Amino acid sequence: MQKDKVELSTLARMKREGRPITMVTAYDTPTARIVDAAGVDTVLVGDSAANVVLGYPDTIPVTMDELLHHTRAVKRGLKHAMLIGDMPFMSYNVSVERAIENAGRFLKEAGADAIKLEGGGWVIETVRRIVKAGIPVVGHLGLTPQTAGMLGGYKVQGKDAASARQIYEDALGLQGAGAFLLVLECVPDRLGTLIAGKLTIPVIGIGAGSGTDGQVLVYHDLVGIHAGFAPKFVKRYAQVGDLMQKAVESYCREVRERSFPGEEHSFKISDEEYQALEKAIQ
């Protein structure tokens, strides 16, 4: 279980040692607090919290703001893991100056350690940039939720020799501008097994099979408690969404038959107190 602070340097030496990065994404403090305690390396701020907790129906209308509020939050809740928070759309892609700006506020505003951002191509020199101003950065490729339906919606990416020559292009190119760390997302396995094995950065997978440096799930389909659909590479280790139900259920159930609150749960005063406090108030 991860204990000492995760620096950079730390998921630089796991990929050259060969251990498995943990990512998971946190919106909130009581989740920051378990997670963290849970031993997970990573923690991302991630734009998923616009359908995950805010109800959008994806993640384009959620804002800088909204963002800095949940990582501020997610700061409070950590000691040990690194926390990353998401760019979110057009928060980087009107303008370098205002990229470097934006992600520059995840750090000074939020506490957040790096910032991630979705894209190759053009993105490339953007992330050139922050780094230079000082700022660590996480690439993203593959299947990008922002710019989904450019890709033909939420597909499996890669898939023919073309596609995923530029994934790898793209990879190396943001590699070469500083990024620090990959998040390759819904790409055939032995693909991201071979870009994570061309990289000397690590890379994170997600629905990119078990060879790359380490995983990454949004908290709420890991626990069970996002509903709906889920994606072929989630993994539900618990069902907790259910017995949170059920707890609200006998909740309600205990306050209509006035079961709840009982004896132990009330707090009791003697006849004479309530006496002179009955006094009181006539």
The other form holds:
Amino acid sequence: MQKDKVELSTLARMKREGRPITMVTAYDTPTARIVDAAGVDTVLVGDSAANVVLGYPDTIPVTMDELLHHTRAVKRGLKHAMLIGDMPFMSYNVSVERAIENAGRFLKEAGADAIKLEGGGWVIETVRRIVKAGIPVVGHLGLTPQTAGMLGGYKVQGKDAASARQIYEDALGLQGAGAFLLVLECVPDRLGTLIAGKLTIPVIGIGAGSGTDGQVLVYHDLVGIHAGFAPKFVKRYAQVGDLMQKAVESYCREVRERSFPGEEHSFKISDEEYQALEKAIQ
Ligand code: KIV
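Having seen the form predicted on its own, please provide the structure of the form predicted together with 3-methyl-2-oxobutanoic acid (KIV).
First the chain shown before, then all remaining chains and molecules of the complex.
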């Protein structure tokens, strides 16, 4: 289990040595403590916070201030995992200057070690400039949820030669621009393996097969906090949502039947003390 603080060089070494890198999302301090203690290498405060914990329909509405707030909370729970903040939609799309400023806020105001942003094409130049400003950057290609509408919805990407080629060229572009890590989402497993094999930076897959240099899952999917729809690439390692609901049902039942709180949960005073206070409040 990883115990030292995970640095950029740690991840580069893990790729060279063929040791898979683990990443999970977290949005609050108790979750950060759990995943850090479990030995995860990198923690992403994803813009998935929008739909996973903030109740938005997708990732579009979440703001810089909301993600900074969650990133700060996660920072307080981490001892050794690398902390990556996710740039929300429109925080890097308007101008390079605005992108650098917003990326910097994740490091200065929330204690992140690095930032992630989605896309290739014009985003590559923005990545180059953010890296030049001294901010470590994680790229994100394949299915990019912020622009899912333009990709034809939440679909597997890179299934034909032309789109696979585009993803590969964008991956090379991001690597050339100085990105130190790439998240590759929802592509055929063989494309995931191919791109991870061609890049020198680690490629973290989510729905990209087992041949990438590591994996990322959304924490709430992994532990089964909600029982609703899960994409094919999700493996539920537990169903803690059921357990949590049962706990709250038991609490409600015990309150209604007056079996909670019990003697052991109540603060006691002597008869004399009681008589004194009873007299005082008459
Ligand atoms: O926002 C997020 O949680 C992500 C991961 C699923 C890669 O981008």
